[in-house]
Structures are given as C-alpha cells and as structure tokens.
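One chain is shown next in structure tokens, namely the form predicted alone.
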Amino acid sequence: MDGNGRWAKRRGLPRTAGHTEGEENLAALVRVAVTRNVGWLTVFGFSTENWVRPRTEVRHILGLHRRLFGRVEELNQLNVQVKWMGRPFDTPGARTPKYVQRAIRKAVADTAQNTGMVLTVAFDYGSRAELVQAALDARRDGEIVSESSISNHLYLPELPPVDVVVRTSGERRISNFMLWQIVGARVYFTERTWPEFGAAELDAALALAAS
C-alpha cells in the first residue's frame, strides 16, 4: 500500500496524515472487495524493514494498526475472517509491541467464526523472514528442506497461491511480499497512491486476474 507519504507531501500535510488517510482507504477497500466476492485480500501492513523510519511515524502507524485490528464490530457484520502473518511473537527478532499483539489476537479470535472474505494483514511481516523460518522448522520437524515442506512451514500455508498483486503509487517492483505465494501471478500496476486507491482501482485489478 505505497504512497501515503507521497500523498499526504502533495498536499502539504506530515506523513502521519497520509498514513490516516491510508489506514481509513483500507477500511473502505475492504468493503467494497466485500461486494466483489474477493475470496482473499492480503495487505502489506508493516514490513521487518520499516522499523528503521523515523519513531514518530512508526508509533503513528502502530497505533492505526492497533484501530484497523479493533475494527471487529464492522468486521463481523461484514462477515469478513481477519488473519495475520508475521514474524511470531516469540521468536528472535520480532518487534511487534504487546499491545499491538492484543489488538491481533483479539481480532482473529472475535472474527473466527466469519465464513466471508479473508483479510489477511501481514505486520512485522518479510518474505526472506519467513522462507528462512519455514526451513528451520521444517528442520526442526525432521523433514527435508523442499517446496512441499517449506509450503507446509510458511506463516500461513492455507493462504492459496496469489492472483494478483497491486502495486499503487507508480512503484514498478516487487518487494519482499509473499515471494513464494505470488510466482505466476498477475502484477498491477497503477500510478494512484494508495489513498486514491479506489473501487474503479481494484475493478480493473479483478479484471486482470481473471484475464
């Protein structure tokens, strides 16, 4: 979901704002791939890289992520089931703070019983993280290290394969998002920042994967 930076400097407003505004798009996206009959919608919410940003903005965007996770009243009327993929909260390295971890915990509990859309927002989240991870435990389990095995150990392995990736705010890479789900999938890409992200947006996004 790049470019809430972008879209708040355009209209001279802090990156705070942009990230609001971000966290408040998402909250409208998520309705309207509700009426599209979207199965699945995975959103790179915090990657293991952005901790480096500036500490007021990582502070700012924790605490929306704590709200986008307490949004469980909607969600359940949406009949939508939250998940999270990340690194555990236990293992060397994660830095999700506790109360973050809460807010998670509580919304996949109270969502549970949702048989909607899935939302999936990985947090704390990086795919080298999480193919190094699927190994070890598949080392831990005895196993040999292959594609099944590692397919077995990911953060989420009922997640099915990718059918399109979104990229928003004119950014023509991929990075390191769900590397090993998204092989063979469609890439979409559109110069909007994600705030501008609209239904108009994701309608053509559909339409790519179906194509």
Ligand code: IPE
Given for the second form:
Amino acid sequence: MDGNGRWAKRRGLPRTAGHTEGEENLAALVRVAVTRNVGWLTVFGFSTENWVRPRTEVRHILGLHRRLFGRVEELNQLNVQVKWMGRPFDTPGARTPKYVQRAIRKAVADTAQNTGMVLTVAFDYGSRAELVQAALDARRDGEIVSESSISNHLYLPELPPVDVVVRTSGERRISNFMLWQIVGARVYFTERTWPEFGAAELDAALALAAS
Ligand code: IPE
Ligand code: MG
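Switching from the form predicted alone: structure of the form predicted in complex with this ligand?
So here's everything in the complex, that chain up top.
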C-alpha cells in the first residue's frame, strides 16, 4: 500500500495523515472487493525494513494497525476472515508491540468463522525472512528442502498462488513481498497513490488478473 507519504506531501499534510487516509482507504476497498467476489486480498501493511522510519511515524502506523485489526464488527458484517502474516512475535529481533499482537490475535480469532473473502494483512513481513524460516522449519521437521516442503512451511501455506500484484504510486519494481507466491502473477501498475486507489483501479487490476 505504497504512496501514503506522497499523497500527504502533495496536500501539504504530514506523512502520518497519509497513513491515516491509507487505512481508511483499505477499509473502503475491502467493502468494494467483497462486492466483486474477490476470494483473497493480501495487503502489505508494514515490512521488516520499515522499523527504521522515524519513531513517531512508526508509532502512528502501529496505532493504525490496531485500528485496522479492531474493525472486527465491520468485517464480520462483510463475512470477511482476517489473517495475519509476518515474523513470528517470538523471533529474535521481532519488535511488534504487545498491543498490536493482541489486536492481531483478536481479529484473527473473532473472524475465523467467516466464510467470505480472506483479508490477509502482512505486518512485520518480509519475503526473504519468510523463505529462510520456511527452509529452516522444513529441515527442523526432518523434511528435505524441496519446492513442496518450502511451500508447506510458508507463514500461511493455505494462501493460493497470487493472480495479480498491484503496485501503486508509479513504483515499477518488485519489493520484498510474496516473492515465492507471485511466480506467474500479472502485475498491475498505477500512478495513483494508495489513498487514491479505488473501485475503478481494483476493477482494472481484476480484469488484468482474468486476462
Ligand atoms: C506506504 O506509504 C505505507 C508504509 C510503507 C507503511 P509510504 O510511507 O511508503 O509512502 P511514500 O512511498 O513515502 O509516498
Ligand atoms: Mg513508499
């Protein structure tokens, strides 16, 4: 969900205002995605690399994740199941504060019975960290390291292969996101920043996925 900072800067607002707008936009886009019968929507909320940002910005983004994972009532009304993927909280170096951990656990538990769209939020996520962990876990379980054993040890092995990757804000490069899972995916590029990404862009991305 890239471009929150640029969205804010263009309007003479602090970066934090862009993140707030981005969180609101995600809530709105989830409602649209449900009407389009999207099965799986996975969003990159915060990466393993994002912790180096200024402390006030990180704190603001953490608060927004608490808000996002706190939208349980709304998500239940939409029959949306929430999942989280990222570095396990007990990993050396993992820094997710307790209040975010609690919000994540509660959202996952309280929406687990929903049967509609699966909304996965990647928080403290990095694809390389995920793949290293998958290889280590496969070995720990006595499996040989193979494509299937790595697939089976990803953070969320149940996620299907990705149909379409969306890159907002004119970014035309791949980031540290689902590198294993995006093989063969289409890539939808848009100049729009994340807070501006609406129903029309979602439809265009879905059309690309289906093409
Ligand atoms: C995305 O917006 C939000 C996070 C990475 C948490 P950015 O903060 O990357 O916005 P830009 O790239 O500076 O515009
Ligand atoms: Mg960015």
